[in-house]
Every structure is written in C-alpha cells, then in structure tokens.
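Take a look at this single chain in structure tokens; it is the form predicted alone.
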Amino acid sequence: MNDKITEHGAESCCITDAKFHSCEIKGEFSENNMSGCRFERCNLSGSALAESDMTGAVLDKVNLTGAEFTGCDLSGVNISDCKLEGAEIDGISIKELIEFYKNNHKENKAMKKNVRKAIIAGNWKMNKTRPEAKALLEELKPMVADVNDVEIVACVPFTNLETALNVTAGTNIKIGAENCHFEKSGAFTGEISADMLAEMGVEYVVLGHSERRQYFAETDETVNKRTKAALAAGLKPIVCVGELLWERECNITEEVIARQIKLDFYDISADDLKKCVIAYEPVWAIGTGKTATADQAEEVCAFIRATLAKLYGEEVAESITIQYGGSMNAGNAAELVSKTNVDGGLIGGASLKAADFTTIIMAAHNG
C-alpha cells in the first residue's frame, strides 16, 4: 500500500485482491488500484471513486447509496444484491442503467419473437441407422410435443428420410435433408435432387455446411446454385456461412462473411430470401468443442443482418432467422439464444441425444 486510507480518503494506493467485510469506507479515493478486491456487506455510501482500477472487483450486499464512480475501470466488476439508490457511474444512475437494460432486453426479446420464429435444427451428419433414427425421434416426440413457438427440425442422412418422415407425421417436428444437388436430374452418380426431396415431403435442407465445403470442394458458386434449386422445389434452405480460425485471427471475419452472403444469395429475390434460414457456424467451432462466446455470436449474427439490410432493406433483414451453429449444447444454449440476433441453432452432436436436444429447444422456447 502506497498511502494510508483515512476518513478523508486516499490517493494513488495499491490495494489489489484485498477483502473487506462489514466495513464502513467513506471519503474520496482517486487513482487507486483496487483490482480483484472483494467487498462484502460494506457501507460505501457517499464515497467518490475517481480514475481508479476496479477490474474484477466483487461487490456483494454493499450499500452504494450516493456513491460515485468517475473515470474508473470497472471491467468484469460483479455487483450483486447491492443497495444502489443514488449510486452513479459518470453521472448516470446505476439503478436506472440496470432498469433500462432489463426493459430494453425484454423489448428486444419480445420483438424478436414477434418478427421471426426461433428455429432449432439438428444436423445429424453421418450418424444413425434407420432403427436408431426411429428410436431417437420416438423419444424426442413427447418431450417437445407442447412447444409451438419454436420450429423444430431434424436434418437426417438420406437413408433415414423416409423413416423420419413416417415417425414424425402429424407432429411438430419437421424433417430436413443434409444436402441436395443443383440439377433437377442427370448423370450425377450418388447425388439427390431438390425435387426428389420435396416429393418425399422434406421441408428443409442444409446447404454450404463447412464440412461440405472442406471435404467435398463445395464453393459459394455451387451453394448459390443449390440454394436456387432448393427454393425452386419449394424447400427451405438453411444456408451456412462462417470463417476459418486463420481468417478470424487475421481479423477478416466480416469480410469473409460479407463475401459469402453476397455470393451465396446472388440473384435471389427478397421474397425467396425470406424462405431461407442463415446459420452462422464459425468453422473453428465445428465439432471441436470450442464455442464462440455469446457476444461473439451476437456480433457476427448482427453483422449478417446488417449486410442483408444493405442488400435487401432493413424490413427484410429483420424477418430472416439467423441461427448459431458451432458446438451449441445444453449448457450454453440459453445464453446464446438470449441474444437479439441469434434466432436459434444448427445443432450437431447435441441433436443426437433427445434430452440434450430438448434442453436446447426449451432454451429457445423460454428465451
């Protein structure tokens, strides 16, 4: 400690990682380092803190009545169950800031639900035989039977489509495919056309997934062609976009995403765009267990919406469902879907377990 704290205050002190319990701390404090300090059941009423570093400080059951924080670093500060009447940060009431955030957050969530429906889509990838698919969907059906404000989709391998359609007939679970070709028919051994899927009763199709781009040489041009073919057949495309880890580290995420959006939806009308879903899936988070933070997901999904607004207008952009894909699971789904521009998820591994998939669906339902 560089100076004594007196009833008159302290200047240029270092008080890192200290713990204050049931203390009365009054006066003026300026240019102090109070990072990591913990204040429990303390009385800081009437105190004035200026130009101080309180990074990571914890204030629990503290009386902050009339306290002022001016020019302070409050990064990571945790304030819980505190008395806040009259407490200000840079002249703005802390209590009013919290109320404003709560009200604005509620309004944003309500607006999001009114404008666009959350969609939780499972992407099974190359998993499940027909008996296994039937068992999983039979287990899932009663778990989500009462959910009517979230679109539930299971995108399954081609061999499971007929089974999945039969098992889910008459339920609130929609079935999607994991890819389709851009031609209606022809000499394309091993491929499935959009018309074939539509004739079966499939509603959704995943296009441009990073694994298709990485392992099967799909490009933005072919994704664009597949999207147009799917739309022409009456399917709802879930079009995937996302950056590589190297691209994020080079700070070009927005350039990559903007390019993909412009190319993947080239020459697609606003009316057709409204039938599409966009899934933001950072490639570095696919199947790695790594997940973009909720703030990172929100930032990119908001950028996608802003890019769509430039291309199609704000009204159209606000109507488009934008999912997050990339290791969304039962543990992080609630935080991710709570964000204004994250309208659901494209779920990989967690969609293969009925309980986990249901937890994610309920996070969207409750959010």
The other form holds:
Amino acid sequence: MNDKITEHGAESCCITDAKFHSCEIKGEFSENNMSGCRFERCNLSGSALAESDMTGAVLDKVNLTGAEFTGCDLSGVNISDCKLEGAEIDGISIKELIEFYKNNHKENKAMKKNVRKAIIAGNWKMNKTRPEAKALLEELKPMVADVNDVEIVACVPFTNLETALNVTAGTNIKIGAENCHFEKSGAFTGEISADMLAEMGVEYVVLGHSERRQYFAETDETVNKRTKAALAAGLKPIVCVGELLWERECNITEEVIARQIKLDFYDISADDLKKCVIAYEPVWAIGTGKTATADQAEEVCAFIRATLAKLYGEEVAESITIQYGGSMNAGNAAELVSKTNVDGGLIGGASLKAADFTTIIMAAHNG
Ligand code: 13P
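Given the form predicted alone above, what does the protein look like in the form predicted together with 1,3-dihydroxyacetonephosphate (13P)?
Let's see the whole complex now, leading with the same chain.
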C-alpha cells in the first residue's frame, strides 16, 4: 500500500499482516485487528488507535509524533528508527525512558568494570638474562610500589623465574611463566609442568600465545589441556586469543574468537573460568607497531564477554578480566584501558622498559 489514508480511520476491520509503506495515516482506528501489520516510513502523527490488536506489528521509520494508542494490545510490537517526539507510555515520555535506560545501562557496565581488577601483565618473551631480569625488576619495584588497585604481573622466561620471584618477594609484583605443558610429568624433553611452576611460587601462566600457536604448532586442543593442567596446579592462566590479519579482512574475526573461546575453555567449570584471564591479542597487532584502535579492541573484548555470557551466564562473564595485547605502549594504553570491556593489557615490547611499563600501569591505575 502506498496511500494517503487521511481523516477516514477504520472501525472493527480485519487488516492483519497488511503492509503500509510511505503512507500517511490519520484519523481514528478502533477495535481493529491489525496484528502482524508492517508500517514502513509512514506518518502516523495525530492518528488515534484504540482497543485494537496490534500484536507483532512492526513500525519502522515511522513518525509517531502525537499518535495515540489506547487500550491496544501492543505485545511483541517492534518499533525501530521511529520519530518519537512527545511520545508517552502511560504518561511517561518514551524518549526519557530510553535515555534513562541507556544511562543506567552504561553506569551499570562501568560499575562492573570497576569491580574487575585491572591486570597489567608483561610478557617478556625470549628476552633478558638473569642479571638483566634482576635489574629491570629492581628498577620497576619502587616505581609501582604504591599501586594497589592494579594487579601487576611479569611473565618471564623459565630461566628467570627464580630470580624474578626472589627480587619481587613481598612486593605488589606477581610473577608468571610464559607457558606450561599439559602433562604432570614424564618423558617430555624440554617441557615444564604446571606443578613445577606452582611449587616455585609462580602465580600466573600465559597460554595459547599466538607465537606458540604459530611457531610451535600449539592448537586449541592443547591450549585447553594446558589450561586445565594449570588450573589443577593452582595457577592462574592468561589465555590468549586473537585473529590473523586475513581472518579480520575476511570478516570472520568473531567466528575465530568464538571458536577459540569455546575450544580453549571446553569442559572448564564456571568456578575455574573465574580463575582465568583472557587476553585478546589480534595477531596482526603483535610486535608490528600496529595497534588495534581502542574501539576495535573494545568491540572484540565485548564480543568475548558476550560469548562467555552465552556459555556461562552474565554474572560469570562480567567477573572475567579481559586484557588487550598487541603493540600496547605508554602512548596508547590510557585510551585502550578506558574502554568498558578492556580490563588491562598483556604487554610485550613495552614491558621490557621499566618507565614505559610503569606508564601503562599508571594508565590503568588512574583510569
Ligand atoms: P607487543 O606488545 O610487543 O606487540 O607484544 C604483545 C604480546 O604478544 C604480548 O603477549
């Protein structure tokens, strides 16, 4: 229909599933069955609809200014992109209602962010000899000594763990490893078990880093096994997920991330998930100087949280710390960690300089 239905109105008509497109609809409509009707780009301003069944109707890009609905059944009505100036439901302005909801929702999210402690973790990768590790941590200690609202972690090579634990003993800097094997012990030359790390006093362990996946053939299946082994040993896993550049270009970022989350945390209970940290590290941003924009990071971190909510429920999802990693530095950290779903960072290159790492920690501290 593409009509001008002015001043006429209709009474006791059955107009189910009708489609009105670009119509001007004025007058009085009462006791009609208008269920399933679709109104697109119509002007309903000044019309009055009473005692009508409008269940499941769709109103898209409709001007509803001054329209009156009384005693109608509006269940399941879908209103989108409509002009709602002066519109009220039982005397309450719809615009104000929407505004109120949006603000509360935002505040709610921000409050939940405040509940999660930000975690800024350095991933040193294959860098630093023992004397260099000692010097870096000695320099860092006094710079961050007063920070108590941010969890500070240094994930260091296996050879530096003992040094790092000794230098940071009694401080607010926690120590993590960069990987662990999934078996408890046995003939696995060159590997380190989760129990070996836990016994030393190591608290965190990075798992599923893209460099491990890329250069050492680690898969979601072994990341899942490692995560379970780390949890069984009492370690806190920092599980890394992230898409390759061509996966982003092919527009499948969300599919890739959802798959990694589902597989990496397969068969892990909600209680155990709460002990994990997730690091979103887009592979194209790691060590390339190409950071994801704060909005891109927020978008994927929010997607990770939504995926967790589907798997574990909203309450669990809201409690999980989700970090961003990939060329995070002293210059861009503040904007990244200001985002609602970005609860910190996993930092490579910039964690090797005490001053830069401190600036990133302070960004989360002040944020
Ligand atoms: P960069 O900060 O050097 O890009 O590395 C990020 C990373 O891989 C942290 O795990």
